[in-house]
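Single chain ahead, written as structure tokens, the form predicted alone.
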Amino acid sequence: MRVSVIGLGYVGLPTAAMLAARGHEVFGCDVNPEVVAAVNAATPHFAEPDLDMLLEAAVTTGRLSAATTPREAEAHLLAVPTPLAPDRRADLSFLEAAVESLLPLLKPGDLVVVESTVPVGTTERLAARIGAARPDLALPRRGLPSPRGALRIAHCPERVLPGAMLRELASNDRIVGGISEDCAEAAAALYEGFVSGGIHRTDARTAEFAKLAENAYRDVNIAFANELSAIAERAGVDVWRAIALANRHPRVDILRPGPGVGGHCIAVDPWFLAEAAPEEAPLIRTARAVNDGKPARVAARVLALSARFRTPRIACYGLSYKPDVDDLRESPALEVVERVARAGGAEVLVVEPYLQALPARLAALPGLRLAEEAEAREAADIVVFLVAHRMFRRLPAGLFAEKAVVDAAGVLVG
């Protein structure tokens, strides 16, 4: 089958390479010409284990190529960003632009799959948009058999973890929600070609809702852990030890607190769920407030310690949103470091083994620079652990015995 993948980011590129490895002819499309050039040169534009080998094989065999405009195909996968707008509603402009780019290419019987995370009802609205622009095409109908030659339109939300994307693309169960049953079956047939996990068929609205529920669930539970950490700090309790003891209960599994919540999913998707019925989502909105407020709490704790020193030197360990990746999207560690640096009066050394240079929002701040771990540790009066990278967890706790330590990520926890 010829497959078009629109959006060659963290989800689209591994998916395109995986489809090519399974024998499909894959056309990748991205609006960024630098991304397109990198893909055609078989060079991933972000770090992900084993992606370089898979991509090289896909490109050198001629099964994967990329361009800035989509090409005609039998199946079209949309994997573009759906960021949070300033009003905390989904910004669907990238997805709408992707659909617009497809309109001249669509033909009877084509499959269109939305992988982007979206509010409930989005897939149906996109189908209506296609129908209005292309009245010559038959569309699927919710709950009814589709007319002969109708487009097949479905939502199959991505479920991958940076750092383990290729393994999870193949092994994780997938939800396939079609506007009609035959849409779900057509999409499931494509995914069964490279997914060893279960393929669970449903309608598009339920698939959209389930994806949002997954991430809201995690956000709410992280918020509970973060709230416990704030209470424990006030009460003079070691939150890590307390959680470990509480989790000895057979029906308790409290998550780990941290400096906040980041990434393209958990920090964003709960708002898409609340968007459907704001008055019915007080818990989801409160969890977002707790997690969004955590970076400011961590920064305030660091600045309070800084007051003990005339010109404090602060080593901040980690900038990415999760351990062992270079992904900075929505990273709470970035906000903590920025708040500390903007307060002034301190030298801030950042230790981030997955970056060669500071991101733009930090690079221009005075008194802040990237440093090697040993240099930062030796120079620091205050050490702040923000990300539990594997290399940080391997450091003996005794190395920091004479430092003031804020361990927001549980790096030194035994």
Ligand SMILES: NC(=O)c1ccc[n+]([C@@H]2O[C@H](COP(=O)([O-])OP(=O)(O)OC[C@H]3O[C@@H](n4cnc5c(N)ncnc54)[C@H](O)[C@@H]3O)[C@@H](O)[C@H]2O)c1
The other form holds:
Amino acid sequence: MRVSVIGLGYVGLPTAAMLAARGHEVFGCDVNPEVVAAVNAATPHFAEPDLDMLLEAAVTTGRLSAATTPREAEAHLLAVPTPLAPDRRADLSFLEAAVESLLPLLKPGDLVVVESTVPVGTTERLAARIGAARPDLALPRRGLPSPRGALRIAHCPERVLPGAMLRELASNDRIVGGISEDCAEAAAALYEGFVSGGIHRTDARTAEFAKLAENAYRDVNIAFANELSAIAERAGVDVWRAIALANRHPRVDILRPGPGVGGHCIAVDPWFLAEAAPEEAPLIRTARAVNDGKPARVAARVLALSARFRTPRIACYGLSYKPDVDDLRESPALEVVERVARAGGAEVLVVEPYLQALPARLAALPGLRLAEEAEAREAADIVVFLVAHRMFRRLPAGLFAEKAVVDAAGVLVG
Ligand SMILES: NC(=O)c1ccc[n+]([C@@H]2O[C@H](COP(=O)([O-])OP(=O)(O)OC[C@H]3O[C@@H](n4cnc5c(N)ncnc54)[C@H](O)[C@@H]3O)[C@@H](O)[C@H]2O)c1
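The form predicted in complex with the ligand is what I want next, because the block you gave corresponds to the form predicted alone; please supply it.
Let us now look at the entire complex, which starts with that chain.
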């Protein structure tokens, strides 16, 4: 089958390479010409284990090629960004633009799958937009069998873990939500070709809701852990030890606190649920506030320690939003470092093995630079752990015995 994947980022590129590995003829499309050039040169434009090998095989066998405009295919997967607008509503402009670019290419029987995370009802609205622009095409109807030759339109949310994407793309269960049952069936048939996990058919609205519920669940539970860490700090209790003990209860599983919540998903998607019914979502909105407030709390702790030194040297370990990736989107670590540097009066050494240069947001700040781990450690008065990268967790805790330590990521607790 010819499959077109629109948006070749963290989700689209591994999916495109995986589909190519399963024998499909895959056309990747991305509006960013640098991404297109990198894909055609078989070079991943972000770090993800084993993606380089899969991409190399897909491109050299001619099964995957990329361009800045979409091409005709039998299945079209949309994996473009759905960020938060300043008013905390979903910014669907990328998705709408992707659908517009697809309109002239659609033909009877094509499958259109929205993989991007979206507010409930979005897939139906996009289907209506397609129907308005292409009255010549039959559309699926909610709850009814589709007319002959109708388009198949579905939402199949992605739930991969960056850092383990290829494994999870194949092994995770997938939710496949069709506008109608035959849409879910058509989408399920495509995913069954590369997913060994279960494929759960439902309607598009339920699929959209389930994906948002997953991320709101994570956010609320992380907020609980973060709230515990703030209370423990006041109470003079080691939160990590206390949580480890509480988790010995057979029905308790408290998550790990951290410097906040980042990334493109958990910090964003709960708002898509809350926007639909703000009055009904106090818990989800409070969790967002707790997690968004955490970087300021961590920075305040670091600055309180800094007051003990004339010109403190502060080593900040990690900038990415989660361990073992180079992704800085919505990273709370970035916010902590920025707050500490902006306070001034300190030398800030950033240790981030996944970066060769500081991001623009930090590069312009005085008194802050990227440093090797050993250099930063030797120079530091204060050590701040912000990301539990595996290489940090391997460092013996004894190396930091003489330092003032703020371990916001639980690096030294194992
Ligand atoms: N990253 C994750 O771990 C993850 C996990 C689950 C779900 N998601 C969801 O998947 C979607 C995509 O996320 P991502 O992390 O892959 O984003 P990304 O920013 O890494 O990649 C998106 C790509 O789409 C391209 N693009 C934007 N508009 C386009 C258009 N009109 N036509 C073609 N290409 C276009 C961009 O240039 C970019 O390369 C989002 O809705 C996100 O919430 C992401």
